[in-house]
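Consider the single chain below, provided in structure tokens and representing the form predicted alone.
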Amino acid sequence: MKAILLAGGKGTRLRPLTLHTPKPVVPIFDRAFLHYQIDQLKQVPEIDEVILSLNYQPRRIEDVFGDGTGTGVRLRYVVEPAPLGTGGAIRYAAQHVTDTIVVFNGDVMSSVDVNAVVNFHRERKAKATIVLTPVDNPTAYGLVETESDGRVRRFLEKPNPDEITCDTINAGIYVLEPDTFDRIPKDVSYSIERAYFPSLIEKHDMFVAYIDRGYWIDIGTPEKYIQVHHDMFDGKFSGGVFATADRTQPIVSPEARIDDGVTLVAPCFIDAGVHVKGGARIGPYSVLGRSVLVEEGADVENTIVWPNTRIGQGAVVHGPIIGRNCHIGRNAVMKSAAVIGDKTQLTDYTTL
């Protein structure tokens, strides 16, 4: 059995963090974003390979994770000659594939229960499952009506409010079967949201929904993107350094050097190689990255700071994300949600 986790997207909405860093292997916490989308999959033994289909900056993501050694799975590559929207993406990615096929969205974060779903798709005979989950604002999003049956009746595209007739939105996780993939038209763009599931609705194949009211999130914005690193701060979410950590404390690596003088106030976590001067303080929710330097004074408090990054002496840090190799100038002040991208100098004394 085989899963594909469609990776292609460029991650617009969180540039500038994204123009060197694809959105599959943007940092949560200290490990690569695709890592947990995989730690799911594992909960079903019967895939035995799961298929990153790529299209922006491909070499970048190979190169964090390689074959899959240290992720318990064997990872293929395959790349889009040019983007095919999702229905084409997993048209192509699934050639001479004929079991069944899990399908992840690359930018979801989820706590459902993947082997448990396959159960359902298989117990119903399914041609196609689509997981739902509810949404407080339905508006902002697709909605997807069943019936009594679990059958999906409609997508019905950001209604109005007079329009809501559920709560339920695609979350971008499916289980496929590939012999329905030859109404997918080859080498173009098409998606399986507009086209490939409404044919199946068209044509009357088994095609169910599976709810499911645990945990999800789409981490593709900035303000997702923090919300999901204080969820698991908050218990919210488990996964990577969450599954064991004790989440009253400061989370600090043992290969981090933390100077006397100090103040660490939880919950925060710091990387291995992390350099913390005394009289520093890192306030909640703050998320250190792998070799950040932080000099003496600074005051760092529910900010996330990418890798090999400096806050420079005396500092004020509140609310920003960081992006990799930026240096932030002593006796700065940054008090906003602003978005820093890759190698920004902030000059001493600059106020933002």
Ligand code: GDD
Given for the second form:
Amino acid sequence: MKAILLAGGKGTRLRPLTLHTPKPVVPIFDRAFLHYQIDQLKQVPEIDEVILSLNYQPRRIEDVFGDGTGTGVRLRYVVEPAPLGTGGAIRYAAQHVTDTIVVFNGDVMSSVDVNAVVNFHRERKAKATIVLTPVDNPTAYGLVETESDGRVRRFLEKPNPDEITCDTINAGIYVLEPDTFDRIPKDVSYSIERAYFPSLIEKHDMFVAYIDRGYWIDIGTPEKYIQVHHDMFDGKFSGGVFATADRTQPIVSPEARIDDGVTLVAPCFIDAGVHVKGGARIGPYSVLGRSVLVEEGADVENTIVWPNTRIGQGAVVHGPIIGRNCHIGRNAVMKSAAVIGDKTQLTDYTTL
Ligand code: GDD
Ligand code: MG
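Could the form predicted in complex with the ligand be given as well, to go with the form predicted alone?
All chains and molecules follow, beginning with the one already shown.
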């Protein structure tokens, strides 16, 4: 069985972070996002290949995973000549595949048991199975109504507030039978949500829903990107470093350098190559990426800092996401959930 990870979107809602780092490889703590999905797929013994469906900045994604050694799965990259939309991308990536396929949107983090979903799909002899998750506000997602027997009655992508009839939405995780893909037109953009799923309903194909009430989040906006870090710090989702780390203590790489007189307040995460200088304070919900430098007396809290950024002496940084290779000047003050792009220079004493 193959899995396809849809990882070709532009990640516009995470700009400017995604200008140089495509969304599928934005770091979540110390690992590129797709690592978490690959780990989840490894729980399905039948999956013998993971296909990354790429379009936007494919090289930057290939650079992260290389030939797949280190992921523990066989990886294959399929790069579309032009963005084909979610449906077109699946058909394009699934050329020559005849067996059942597991598909993930390349930006959802969840605790769903993929084996159970595959088994459910088989028991129901379904053409398509979709995982649903309950959310408070479905307008940003695909609303899915189901019958009492689990069949999908209606799929409505990005409903208006007055169209909301239930709280279950498309979690972006599917099991599909490729013999239905001939209805996806070739070489044009085609949406699985707006066209393929409605077509299954129209043609009365066996299209069923698997409702999961476990952890689920789409990391595609700054708010959700911060949220997933908080949730992992709080133990609502564990994966990556949190599979083993003690969340009640600061998590500090053995290859980080913490000078005398530094205050670390859990939960916080400090990656390899980081240097925190004397008198600095790293407060709760801080994430310092590889080789970040925090200078004397700086105060960092509730902030995600991407690799190679420098936070100057006495700076106060509470709340933002800061990209790579930035320099936050001496005594600068940032107290908001601002999103700061790579290579930003903030002059000394700037207040944001
Ligand atoms: N290869 C490829 N080509 N991938 C694409 C393309 C494309 O043309 N367009 C989008 N993708 C990928 C994105 O990278 C992302 O991983 C996934 O498809 C979904 O696209 P998003 O842009 O993140 O969609 P969304 O979040 O607005 O809505 C989707 O996800 C929701 C759950 O998070 C829909 O599937 C909704 O129905 C769903 O509820
Ligand atoms: Mg999304």
